[in-house]
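Shown here is one chain on its own, the form predicted on its own, set out as structure tokens.
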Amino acid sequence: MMHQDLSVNLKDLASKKLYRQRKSIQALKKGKIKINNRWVHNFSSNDYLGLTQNKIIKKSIIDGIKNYGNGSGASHLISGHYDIHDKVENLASESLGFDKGILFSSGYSANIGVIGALCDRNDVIFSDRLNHASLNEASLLSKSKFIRYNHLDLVHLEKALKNSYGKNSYGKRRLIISDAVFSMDGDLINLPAIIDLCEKYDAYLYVDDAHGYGVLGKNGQGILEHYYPELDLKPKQKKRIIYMFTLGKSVGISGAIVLANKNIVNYLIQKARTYIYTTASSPAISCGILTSLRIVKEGKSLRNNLLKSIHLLREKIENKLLLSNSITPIQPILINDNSETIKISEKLFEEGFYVPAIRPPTVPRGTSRLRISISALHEFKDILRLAELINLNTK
């Protein structure tokens, strides 16, 4: 029977140290969270700029509730699309120099909706091997030919593209999909090189910038601004890019925005099932998003402090082999063994620091790690103490 099978599966997960448990947060205050009536430093959140607690954004959401009510009441194509949704989409597209934007309720739904709308069994998708689960799920659901290339290996990617191109071509459409910043390692894609491959092999790039937007670039405009500081991509380059960034990390709220050529966005409005067949996000939330997008663009001091904290942690970790090659707030400490990773995470928690243990299948087997997420809310003294504790527990 099903419940018996599930019981066996759960026991198997527990025996392999892969059973996960939720922690219920009772309150939060700056860089701390309250769990089981105890305050601990939170080094697990993707709230990189600390905007989940920003008072100006809170006021915008409250004012939005007063003006629009609690929820949208319908899907975007019925009567759930409000002028504030338009304002969010327009500000995002103008800031990054795209024709048009479309607002989704989450990054997961954006990935499923966009890839499923643009690709089918007649097309081919090329995916970095360490892409987020939602990108892989979207590719499989699309029923396209699905080719995974080795992590950040553009030689491998080009070989796969070349095999799909020319006389032996297959796939009506070729779509490369990739995280911009990889969520468990913090490393970046080589965006200009992938754009060159798109032009060479008549492919398009869907880039998920969930962890880059707000952090990378002089104005926090993500992976595009990181590589192109003036956002001066040529029109022929930009038309190859479908760019997504989430609103639940640096932006501090929830949802996702997809930016692209106007024909692509207009097509998504007609065909993206996760956009069409779901209730639109609350217009009040979009009031907060609009305010947050402006704060992100003006938040140079927040990013400067964040960068100092990142450098401080990396400097103070004694065993540099534990570190990945990350310039972002994502700073994994590679432990590799499941049991040891859990043990260290628990010791850190006892000392008042919540740093989650990340294990398979979230990361490949044998690469379990502590995933440190640094926020602008963290104080330097807390960074120093965390590094000290990690050094003590990894000797």
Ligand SMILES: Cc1ncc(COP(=O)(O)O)c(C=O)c1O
Second form
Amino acid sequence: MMHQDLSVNLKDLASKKLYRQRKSIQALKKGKIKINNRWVHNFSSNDYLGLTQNKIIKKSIIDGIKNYGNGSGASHLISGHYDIHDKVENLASESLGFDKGILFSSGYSANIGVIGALCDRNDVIFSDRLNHASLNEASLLSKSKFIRYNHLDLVHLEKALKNSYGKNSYGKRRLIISDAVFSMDGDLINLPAIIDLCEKYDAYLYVDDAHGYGVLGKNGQGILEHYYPELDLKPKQKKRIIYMFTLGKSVGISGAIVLANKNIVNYLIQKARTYIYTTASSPAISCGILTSLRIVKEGKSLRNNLLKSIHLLREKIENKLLLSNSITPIQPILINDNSETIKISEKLFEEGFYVPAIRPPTVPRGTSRLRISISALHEFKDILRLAELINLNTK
Ligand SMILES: Cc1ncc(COP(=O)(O)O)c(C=O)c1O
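Okay, that one was the form predicted on its own. Can I see the form predicted together with the named molecule too?
Next comes the full complex, this chain leading.
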């Protein structure tokens, strides 16, 4: 019977040190969380700018509840779409210079909905091997031909594109999909080079900037502003990009926005199933998102603080081989062995630092790691102490 089979599976996971436990947070304050009645420094959150607790954003959400109520009451295409949803989409598309935006309730549902709407069994998807699970799921669900290229290996990608193009071409549409900032390594996509490939091989790029928006670029406008500080991409380049960023990380709330050419967005409104067949996110939440998008843009001092902390941590880790090639708040410490990674994570917890152990299947086998996520709220003294503890435990 199913529940008995599952009990065997659960025991198997436990024996391989792959059984996951949730930690219930009881309270939180400036960079710290209370778990099991104990305060620990939180180095596990994607709240890179500390906006989950921002008072101005809280007030916008509360005012939003007063104006609109608690929930949207329906899906976007029935009667759950509000003027505040439009305002969020418009602000995002104006800020990044795209024609139009569409708001989803989560990054996961945006990825599934967009890729499923744009690609089917006649199309071909080229995907970085270390892309987020939701992008892989989306590609498989779309039934497109799914080609995975080696991580950041554009020679490999170009070879695959070349094979699909020209005389013996296959795939009606070619879509390259990639994280902008890789969620477990913190390294970056080479966006300009991929756009060149898109132009050369008549492909489009779907870029998931969950971890870059808010952090990268002088105004926090993410991977595009990182590579094009004036956001001055040529229209023919921009047409090839479908840009997605999530609202649950630096923006501090939840949801995702997809920006693209207006025909693409209008088509998504008609066809993205995870947009159509779900209750629209609460308009009050969008009131908070609108405020948060403005705060992100103005948040230069938050970003400067964050950058200083990132540099400090990297400078203080003695064994540089443990670090990845990351300029972002995602700073993995590669331990490789599952048990050893858990052991160090537990030791850090005893010392008052929560740094999660990340194991397969989230990362490839044999690459277990401590995933440090730095926030603008962390104090330099805590970064120094964390580096010291990691040095002690990885000697
Ligand atoms: C790269 C990436 N894409 C998408 C998602 C999913 O976004 P959401 O949490 O809004 O569903 C995440 C993480 O959660 C992510 O790291």
